[in-house]
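The data below hold one chain only, encoded as structure tokens and taken in the form predicted on its own.
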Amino acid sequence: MATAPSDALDERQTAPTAEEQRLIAEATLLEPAVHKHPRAFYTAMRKLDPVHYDEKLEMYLISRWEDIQTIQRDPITYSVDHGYHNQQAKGFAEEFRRILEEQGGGYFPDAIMSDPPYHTRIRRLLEKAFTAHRVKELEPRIAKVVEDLIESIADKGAMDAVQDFAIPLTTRIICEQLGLDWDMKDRIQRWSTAVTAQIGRMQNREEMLGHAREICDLQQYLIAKMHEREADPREDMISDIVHAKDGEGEEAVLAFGEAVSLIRALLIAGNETTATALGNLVFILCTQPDIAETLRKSADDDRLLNRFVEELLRIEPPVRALSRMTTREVELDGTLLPEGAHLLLMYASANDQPDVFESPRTFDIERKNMVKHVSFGGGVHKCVGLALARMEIKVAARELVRRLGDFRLAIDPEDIRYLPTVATRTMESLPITFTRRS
């Protein structure tokens, strides 16, 4: 069994404050103020109610690292399939599904968000796409995309780090890997927002209808590309998935709907979450100049760069939380959960737990146990694209500090706005200033 270090502070041994008690009694992740500044709520849950029922969200919030480990070790009791798909378009699910069936080429549940043994087969076939495009071999191509983008803005002295850097960078890279058209970048951004909103639990019906139209557009576009690759395979991930095979028989290949869902997931996950991480990267460079300077002096040190990436992912995970559902009555950390209980695994809270990560709000590149973070999930559902995400973040960090300096926010941190979704804590924009290095 995984255990946390015993020599660090255990929050549960400290007396709760009045504010922590109020948060447990009144707060919800759906509150804009909590969504923007969630850490006090995380602390209150970890101390007072680690399996906390959020009445407005109608979900149990799992806030402690060890409880998340327990859940990830048991994918049958704690179902991703039920948790994720019961979250899909919550409150509007039937209408959402009907729109996609009528206008989007079909309703295709996310095949990768499933349970063993079905998930085992799907993951094995999906991994063939990543095997065919080994991440290490991609580094020079990723570096070229990063260099070109930075050079296009280096003399401007200012940019929106989200809209001018993070989103264009991740979109270009995933387009190249999937074999999609780069001129689709604006549509891809809208598609990413629409797909993420379906698990975010913060959309109203009017927003759902707009998002559903975007997802219909996305699916029709992908289906056309898939038919092209069926007839004429290319060196890209769409071709890899369409033609993926593992053994013989019907189960050895992906059904068409499964393939649609996987390509859709790669496009969105490969864009939205990595863009969120890159926005967090620039925020760190702007607000912690000592870290930026350490990074600049060590830009050729691959070990340090890798450690920087892991600590960035720990301290600001691009995926804040993902859901599960219990398939039977089960006790977790002293709380009896009924069958069908909807859970939200709070990765950001677990990464902030002081008896696991000492001084968790300190950005420490030499932290000894940083790899224990849960930002990529864990167990059989650990993120399949984690190596590519790490590579993109590392190359972006290296080239930013090599080519630019004097990073500063051009906005008060309190004025930063975040996308309305409980699944991520994604900045809508991040205006900054900088100088070009000679």
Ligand code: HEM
Given for the second form:
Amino acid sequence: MATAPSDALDERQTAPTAEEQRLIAEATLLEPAVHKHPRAFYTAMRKLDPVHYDEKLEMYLISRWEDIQTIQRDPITYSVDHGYHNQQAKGFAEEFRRILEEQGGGYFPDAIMSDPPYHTRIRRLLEKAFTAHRVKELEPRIAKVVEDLIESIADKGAMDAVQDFAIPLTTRIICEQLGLDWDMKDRIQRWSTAVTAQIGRMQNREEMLGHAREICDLQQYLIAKMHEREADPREDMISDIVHAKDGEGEEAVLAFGEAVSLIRALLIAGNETTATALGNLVFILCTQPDIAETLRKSADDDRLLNRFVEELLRIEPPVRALSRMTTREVELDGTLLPEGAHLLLMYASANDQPDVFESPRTFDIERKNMVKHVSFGGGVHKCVGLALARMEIKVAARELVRRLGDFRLAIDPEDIRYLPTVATRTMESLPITFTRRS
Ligand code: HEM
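Could I see the form predicted together with the ligand next, after the form predicted on its own?
Okay, now the whole complex, with that chain kicking things off.
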């Protein structure tokens, strides 16, 4: 698909509209309407206030691509550790911690959500369990899971693309990778919601209590699996993590709590993000037939398919925003941030910036610089699971258009509901109709 001529290369050169000024003065990411249709707010921020303080959220929203690069290059000034753990169960942190200690086998802070040099050690040990090598070997197995799932629904003519396709698919694959029991879709979905809600800033106390119960159940389950693999290692990631070793001495292996937190992180990060990407894929197939056609034409060409996946991730990033906290006073894009300032990196806004991505709303699989998207983050925290994610999305996209066609929404797009979190933009459900092609 050709790139359309750029309408506004540097949007800051265009005069702000009254609506953009209103959004800067009044809007908050916590408003469901803004969460649902965030692009106008992103544009307003990039143009008028790129380091924008959202008073309701009590966070600075970082909307421009180059500012996100600056932050990713300096993981000490812009701390994940402080940003993430300060966010945990915000408002209920003590009570949340106590419940996990008493009923969940322990409170295990996310070891990967940390800063160098501690993060460097953890990341190296995690990567040992997570190599591109393992993912490549997995392609035929992923293809089989995808084919079986599509074949089981192909004659039905209708499905919920989130509940019947995206979630079962990513759940089966991550369970297989980690070495968990098959078909735990409902349980993993509840666990994912519970864990994601802890950084989402949209839960009340009653919800926090329910989520804490789920996280206890998750940890008890994982701890039992880890004990099994300690005694009897297998070809799976739990075994790799439990037995990971990098050098000699105490630091060369993961402490028990670190290992629990890493397995928990992989299960959640690997599930909801990729399922969100698959939901976005199906939504686009239903609503933009020209893109569905582009995909059909690309299905037998690995290069084009890979580009399709990358452009999909750029135009609809599953992870919308993740947090950092400043560890010292620092100036960013003309704004002086105090020590302890809480930031949200708005990945979706950066991917939409017209002077970085020409005509950013055009889905262009020949886009020259699509790899500059920040959907997998960047710097030392760049997504460790990106090879697996790309593979899953690629195989799913290919098999969907090979086997099914005539995708249509069975719901008004305005009726789509999203999970209550600012971290991702995840559809709860997506009823569609389709036909079988072969
Ligand atoms: C389309 C799917 C995915 C997307 C969009 C995505 C996105 C991201 C992003 C944006 C980050 C950076 C976080 C930051 O800047 O703080 C990240 C980190 C991470 N991702 Fe993914 N991810 C995906 C799939 C996966 C999968 C399949 C796994 C594992 C099975 C995974 C595991 C992780 C982990 C452990 C980190 C933390 C890395 C670190 O801090 O060193 N992700 N991901």
